[in-house]
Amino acid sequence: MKQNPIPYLEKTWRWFGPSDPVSLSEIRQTGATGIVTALHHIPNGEIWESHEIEKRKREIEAAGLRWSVVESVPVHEEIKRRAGRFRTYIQNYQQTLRNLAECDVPVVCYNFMPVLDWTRTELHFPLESGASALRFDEIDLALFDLFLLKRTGAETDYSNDVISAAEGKKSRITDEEKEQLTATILAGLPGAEEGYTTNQFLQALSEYDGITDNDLRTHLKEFLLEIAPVAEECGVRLAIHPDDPPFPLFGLPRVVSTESDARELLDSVNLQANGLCFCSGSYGARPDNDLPGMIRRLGERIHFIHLRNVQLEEGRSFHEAAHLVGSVGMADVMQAIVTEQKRRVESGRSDSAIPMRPDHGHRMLDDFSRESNPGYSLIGRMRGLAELRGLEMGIRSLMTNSH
């Protein structure tokens, strides 16, 4: 008797509504079928209301798109820091859970990084091949941080090795690469719901001191407590996304970069609506990280995947590699997905068309003439897209003719 096959992921793009220089028709092309989106014209904290909700989902529908994942609700830096108005914040947060499980958009993605969501110092680092990606320099952002910045206390953040190198480079860059690297950090990368000036930016910093790292985990696990059992009652399934880089930055705590980080957020809010969003790329910039290991020992709380690689370099440096080589072993990496998606088929749950994005992309080839988001090209993108699923069906492929 033949078997159903197993479901494979659902695949998902990043889309930045209707100023993305990407469009729906063109995604469609791309093999993609999900889509992953926000409504970011509204200001942080606001409550999403269901006709706002309605409005984009329609627009996505009439590409013969479906919009899988929300790419994010952001969470407000009051409740971050439990100050000001973070109890109203988190009651319209709940009420955005209810409205987005309303109109059927059932997975929300989101991160508690302070201040700065994710973070690169370059945005056009040329490869070998011609193509072009992003980049996070440690040396650079020291440089940035001690010299342009002048964050008090920041020469304790970073060793004297670190230090020495980010003096020499400052006296041999430009007025103009010094400008280009404070563009870079602060004002705001796609995704991000901010950006910054200089003085902004140590304004925000400045209503961190006294948080640590404990702190910052309570609030999270507070936050959890009260919007996890209203997702969980609506249907609707979180996926935290780690910190990216998975490390603290600018003396600001972060605490979801290891797997025990993951494993204690879980823990703390035991329901199966509070999950991950599995970031190869950021798990990955760890090399501590062991990301087929966490994928197998944590792959029942993931709701969301995104595949990405990283080629790291000397100290805490890395770029952004082609999707199937770097140091992410993308290959075994895949497998555990497909492993744990099995299970899902064989316990019955209803999720197991997990949705997963390409991160990020090269700019490459005809992404040169057009213009596009730093990291979300379309060319490098579907690239990315077409590896994985190639990757995906191989892997499929001989796990059948195994058995």
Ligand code: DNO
The other form holds:
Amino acid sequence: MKQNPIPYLEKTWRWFGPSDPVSLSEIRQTGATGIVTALHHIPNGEIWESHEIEKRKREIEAAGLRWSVVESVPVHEEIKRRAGRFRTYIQNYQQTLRNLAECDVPVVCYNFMPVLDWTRTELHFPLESGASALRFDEIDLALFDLFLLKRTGAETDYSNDVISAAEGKKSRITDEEKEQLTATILAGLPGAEEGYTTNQFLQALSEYDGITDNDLRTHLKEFLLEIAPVAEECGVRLAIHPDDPPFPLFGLPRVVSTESDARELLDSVNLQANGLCFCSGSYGARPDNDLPGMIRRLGERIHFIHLRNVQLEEGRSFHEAAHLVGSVGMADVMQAIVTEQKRRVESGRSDSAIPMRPDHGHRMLDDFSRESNPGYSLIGRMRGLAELRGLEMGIRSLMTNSH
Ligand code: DNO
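Can you return the structure of this protein in the form predicted together with the named molecule rather than the form predicted alone?
Below is the whole assembly, all chains and molecules, this chain first.
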């Protein structure tokens, strides 16, 4: 019997809307066919009205592209804390999902990280090649937390070695470098809808006083119990993004960092719509996460994929490596993904062309002569997309010919 061919992953590209320095017509030339975007102008917690969604969708389609994934419908902090107006915000979230379904936008990515979305300490880490990368340095994070933010109790979160390294570094760096570090951590990286001053940040952290990992886990479960059935019914797939980086920061609870976290949240609401965004760079920043194994075991609920590499450094530090080099074995990851696609085809699922985007990219070549959002350069990401596309094609062809 002739098998249906395994479709290619849907190549997508994150676009931050009309203010993104990378335009839709440029994206079209990269080879991506799908757009990953959000209605960034709508305040967190409010309903995305259908006419707003339609308008953005038409704009994307006019450029010959398709709106494949929403990244993200942000989860209001009051939902994460189950405080204040959280019930209204959950109802609004449900309505937004219905409106997106009505407009045929099929996948919604979101995260459940308190206060900060993704966190880095350096945006222009120079690489030997002359390109630059994003970096997370645990000593710099401790320096900021202990000596610039001066968070009460921060010293209990770091080892003595890290504290003394941070102390030493504090006396070596300039005031300007300290300001730069503060801005990098607090100003909000692209996609994080919030930015903070130091005082606002301390205030936001204090609102989580007494909220443990277990509490946050329960809040996530309660949220999923309310939104996943709506998503299932209207035909939208939810994809939770893991914590980036995947370990606790600033004493905040963290609940989506490991395979067992992911398994638990999938099991807590056992519906196909309750799924994952598999981010190789986020999960990959922990050496104890077995990425291909996670794809094999959790794959049927992976609705969206971010492919990115990290070079692990000492302790918890890492920088973003080129997509095919670094600590993440990208070929093994890709092979596990194609295997999952094959399984979907064999079981007759209609979502085998899983949307994938090259996550982040170095700043390189002409990226230096134009503005770009940190991590979201044009040429660096296009290099990533091209390499990943080639890797996928090679693996697919080897797998097809060996069966
Ligand atoms: C960073 C992104 C994150 C991601 C959100 C999803 O580059 O991967 O900002 O979009 O955490 O909600």
